[in-house]
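There is one chain below, alone, in structure tokens, taken in the form predicted on its own.
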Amino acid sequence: MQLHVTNSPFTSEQAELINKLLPTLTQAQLSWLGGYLTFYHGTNTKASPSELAVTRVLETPAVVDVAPKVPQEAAVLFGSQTGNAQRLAGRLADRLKEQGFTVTLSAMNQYKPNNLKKAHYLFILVSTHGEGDPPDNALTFYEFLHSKRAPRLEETKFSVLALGDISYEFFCKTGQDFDARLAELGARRIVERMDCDVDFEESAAEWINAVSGALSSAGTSPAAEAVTVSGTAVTSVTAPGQSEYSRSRPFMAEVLDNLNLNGRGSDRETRHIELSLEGSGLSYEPGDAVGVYSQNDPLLVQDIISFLGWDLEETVVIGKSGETSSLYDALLHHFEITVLTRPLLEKTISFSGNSELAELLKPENKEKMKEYIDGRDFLDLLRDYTPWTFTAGDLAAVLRRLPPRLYSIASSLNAHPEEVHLTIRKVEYEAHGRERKGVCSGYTSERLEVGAQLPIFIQQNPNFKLPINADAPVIMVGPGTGVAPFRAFLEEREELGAKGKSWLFYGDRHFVTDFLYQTDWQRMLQEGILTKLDVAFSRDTDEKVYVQQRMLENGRELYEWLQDGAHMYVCGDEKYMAHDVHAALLFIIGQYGGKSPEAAAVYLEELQGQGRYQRDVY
């Protein structure tokens, strides 16, 4: 409806402004604005007729009609591998508490499915893991919801926040699956699903505001109620330490040491990097990660600028708030230039004079497009699909922000006060006629000097933690750089004087050159901090041997440890190693526990639910 002087209480100038604004707003923005104006009207007793009229126009929630009297219960469920969805769920729960809701905040694997029909409002926050899979603590709930046992949910209003990485084919697939399935079961969306890329803070805040606004406009009362927290959610809401530094405001950490852990003659390079946290107020626990804001390869940046014939000192916009920098600095520090994605190609079509790019993006060429983007970067795209019409000023509309890289922490804060240690393996390979390097691993191995400063933040991971009982036995499987968090685990247990047994399975290529932290493990074995060590070096024998084979060789004892209350941890490659280790565990449980494959799977699911089987895989 167009507003005019004749059909509204507005002046012609006011009506013109409102008519320009309303068509540009998303459903989420309309919902939030409606809630805001409701609140504004309730706190401003001198509201004018025009303000009251705007409130009446915008007070309708985004997708559904909601009755004026609504229940005050909400379930906030999260599925999270690294903790991002978990922390955002805590923020939403706090917001709903302020609005008078009784909130159940829970990891999905801790939530009783029978309570679903009682959830008048249901909010799902979930990441997508691996090849479009749910994270570990979402899997059982995901399977239940997609089974015939799932109940009809006609009385439920819901919304989904999906987290993912747009550089992967199955971007936000788990959240999309939840969203579609809830609708199939009859639930009604109160706010449209929000799909978030790795730079998720602004989008997630918009979604939380939209949910809050939609519920405000639904007529909830301001009576305060306590938040009900289920399962492991307590650790997800409150960070272990308070600091002014965060993901959006990283700390500039001084590099204290940067060593190559691999021996002479190795075909690999793995850096052990020690960083100072002095003056930051940052703290962490074993199992947490460090987010590193790296920089692109200067040579790649120069090649891009040279190819396009641009001025490297030209000023360009780098942020939504209008921040600027030189073109060279923007490509070096702020924009991702090493990964191609379908959305990136779609954004560049309007700037390309080459019709073959549009042809590549046709639905029937999906497989050809996937093959093209694999292993190529922005410079390849520029060279392959000339001519181009964009200017340096168009970069912010085409390239996404350079995302931070996350690395498992390899140290205990109790053992190394005001320090944090990282283990980073250099990624380098040749593809499509050019040498390629990992963004952060290339930077830290080739250009990061002792004394330099590295922008970092701490990423708490409540889903990968030592047992609360320091005397509980632990089994750790960490080949390659996956062993990093277990160095932190064992240092922490040493500092705490833990009496529980510990068993480490480690693997790599060669014993002589690739045995990361060998002297640490040897010392810990001698001093009784590490009870048992089994290693597998795949290239030292004619037949390749991996950690899962060492597990199978020790299957009976491993099962006895589990029966005695051991906690099982796996860290490293998700695509191959973690699947093979999981399969080996199922076999061991079935073989030595006398269980069928189905019963072995249930046993492992129960361990997961108890927090006794945790994975940090990537």
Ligand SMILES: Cc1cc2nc3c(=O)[nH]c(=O)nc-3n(C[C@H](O)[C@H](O)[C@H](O)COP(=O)(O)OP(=O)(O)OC[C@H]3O[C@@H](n4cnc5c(N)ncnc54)[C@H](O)[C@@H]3O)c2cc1C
The other form holds:
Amino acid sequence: MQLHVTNSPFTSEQAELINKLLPTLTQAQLSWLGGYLTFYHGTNTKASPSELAVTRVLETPAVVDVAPKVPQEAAVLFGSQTGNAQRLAGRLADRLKEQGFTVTLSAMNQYKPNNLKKAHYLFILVSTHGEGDPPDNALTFYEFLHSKRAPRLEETKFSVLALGDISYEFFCKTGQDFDARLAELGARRIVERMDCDVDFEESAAEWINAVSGALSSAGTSPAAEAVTVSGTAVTSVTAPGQSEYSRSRPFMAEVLDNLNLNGRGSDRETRHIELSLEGSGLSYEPGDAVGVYSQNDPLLVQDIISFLGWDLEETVVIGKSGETSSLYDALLHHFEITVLTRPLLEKTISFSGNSELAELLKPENKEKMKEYIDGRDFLDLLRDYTPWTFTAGDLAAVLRRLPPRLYSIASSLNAHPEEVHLTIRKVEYEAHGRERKGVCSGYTSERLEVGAQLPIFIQQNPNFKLPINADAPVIMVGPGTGVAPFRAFLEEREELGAKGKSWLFYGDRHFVTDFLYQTDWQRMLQEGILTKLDVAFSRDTDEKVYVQQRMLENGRELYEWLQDGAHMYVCGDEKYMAHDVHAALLFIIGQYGGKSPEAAAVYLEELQGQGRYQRDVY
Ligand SMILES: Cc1cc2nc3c(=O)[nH]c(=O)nc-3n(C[C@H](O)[C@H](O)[C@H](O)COP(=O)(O)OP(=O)(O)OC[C@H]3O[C@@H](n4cnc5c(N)ncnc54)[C@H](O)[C@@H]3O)c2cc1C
Ligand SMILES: NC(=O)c1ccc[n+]([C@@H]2O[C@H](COP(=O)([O-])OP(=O)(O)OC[C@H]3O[C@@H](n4cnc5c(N)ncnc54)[C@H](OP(=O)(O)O)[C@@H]3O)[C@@H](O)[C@H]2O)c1
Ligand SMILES: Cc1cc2nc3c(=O)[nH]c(=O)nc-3n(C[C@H](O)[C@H](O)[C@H](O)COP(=O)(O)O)c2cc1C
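Can you switch from the form predicted on its own and show the form predicted together with this ligand instead?
Next comes the full complex, and the chain you just saw is listed first.
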């Protein structure tokens, strides 16, 4: 077939060029070009810098793998702890469905690995948690894929979207591991992996566009099916999408109350904050979190500006699209100034006249660098490595955007219509000779007045939800601020008149000063909303007592609850508590279920797979 001026929109020169090119292309090249052109059209109608970046991704030779013509099955698998990767997976699945693909959208631990070979396309969207660890609902799949049992995947084409936070040592490690392993198993990458920092929306959209563009010529089968969803359905949770407010457009929530929950004499300060959602259209479910856009400490901002001798009122660019603000507001609201990372130091090097900074950045000084950035902030860097050639206008090239902080919701919307309650513990410590405070918890403890407005969004967490069956028993382990979502759970069960039994394990330092929401639990116990409460106050006795000790003391009964279908929830510290509670659970299952350690691990994995062991840990 030849193109002519009469049967096409092209000029005779263009038609001639195309007629020359097309017969030289292989089938694979033709298919790829089809996808490329669809995407090229999309990106060139309004070529923003981010879109150009996608084009760059598409131009990378490794992207050039081609979709065949036949109807296609795509598996979109997510591993997500706090819901981000899951939400993005839903978005990709919808896009591929629109393109005519048969799509399976699934949490990794719900996906049958023997289906892997059936998928022509495999898309992995996964975050990294812990210290470079997979999220809970990715763990079994991660282990399977990295084991000897993993199948060869020569026929599979794939791409990975990795979510992470560049301030962690193992940035996006889980996504990187999947990417490398799939390639090792013979699968072919159709779009390069995209590693996303906390401000992931734009990069994730680029990746989704790139995938969609690369596939657009492949999935046009009219027989295309609706998205098959296994695991927790992305669309089943309350959609804050019904509201005009979101992560990228936060709602200014009025502060209705801000109380310290700790008694006089406590060495901790925990704020119970009530916010109004009136007029927002926002809704949430117990288990969801609120994202808070905070502000830096004004004293730290002042110190930075006066150290550099700049003018507070100078106008600086803060956004990629050229948005501006005063220097003071930019440092107060927009940029992160309390965390140092290697990429940040690398960016500052061109503004530094200090050879020691260049020395620190050398690969052989990796450990020294790690040690330096730990616990130091931007002001430390400025003071330690003078002289600087920065102008205020250079900040945008160096500092990342201040990320929002997440807080587990401590209220039920049914119990408190148009309100959301948070439990925020103040972070305070001394490091490198200076008193330091958590950005958000410092702000909410010290400067957030009743009547002020706090920019927030709702972060759905489909992986931390009450059982659908209100008769199912629930066991909740939540020391410290980890107890917050359980206030929401129990309030919700009270409102719904749920009949299921409930058991709370709570712990903190001292009974007298640190028993968060004590009167709530006591009322709920009296009224039968809470069936059992076990507490562990770690610093009231010579020997420390933690929640897991109370679990072990009640091991037989706890196992019976699990056998009766209880759902197990753990919230709070990720680093130590969650691991120790996990170990205690394994012990209890082994001891009272008469199981070997391996069988106990399988039992717990199965609970996790059934959504009966859920964790919200940080
Ligand atoms: C899903 C989820 C739910 C959460 N729910 C809650 C909640 O209900 N309540 C709550 O209070 N928090 C909760 N958090 C934690 C919360 O998001 C913030 O991380 C926390 O409030 C600290 O934020 P910040 O801005 O005050 O401190 P940041 O400015 O972020 O500082 C915290 C950092 O300071 C450093 N640091 C802290 N202590 C020390 C120390 N002793 N020595 C050296 N360095 C130290 C650590 O690097 C730490 O990461 C949750 C987190 C997640 C992900
Ligand atoms: N990722 C982040 O940015 C971030 C920010 C803020 C807080 N956090 C973490 O979130 C956690 C929650 O903080 P929190 O202030 O609400 O409470 P917390 O520090 O976890 O303390 C609550 C209770 O748990 C006890 N505890 C300590 N180690 C434990 C363990 N291994 N197993 C069981 N219980 C243990 C504490 O005892 P003792 O104190 O007496 O040992 C205390 O009685 C903190 O551990 C903190 O590290 C993370
Ligand atoms: C407790 C905790 C640990 C984390 N550890 C890492 C890490 O080791 N590496 C990393 O790149 N990101 C880390 N992150 C950042 C998350 O990957 C990031 O917030 C991501 O957007 C979460 O996506 P999800 O909601 O799909 O789980 C961590 C986040 C939390 C709360």
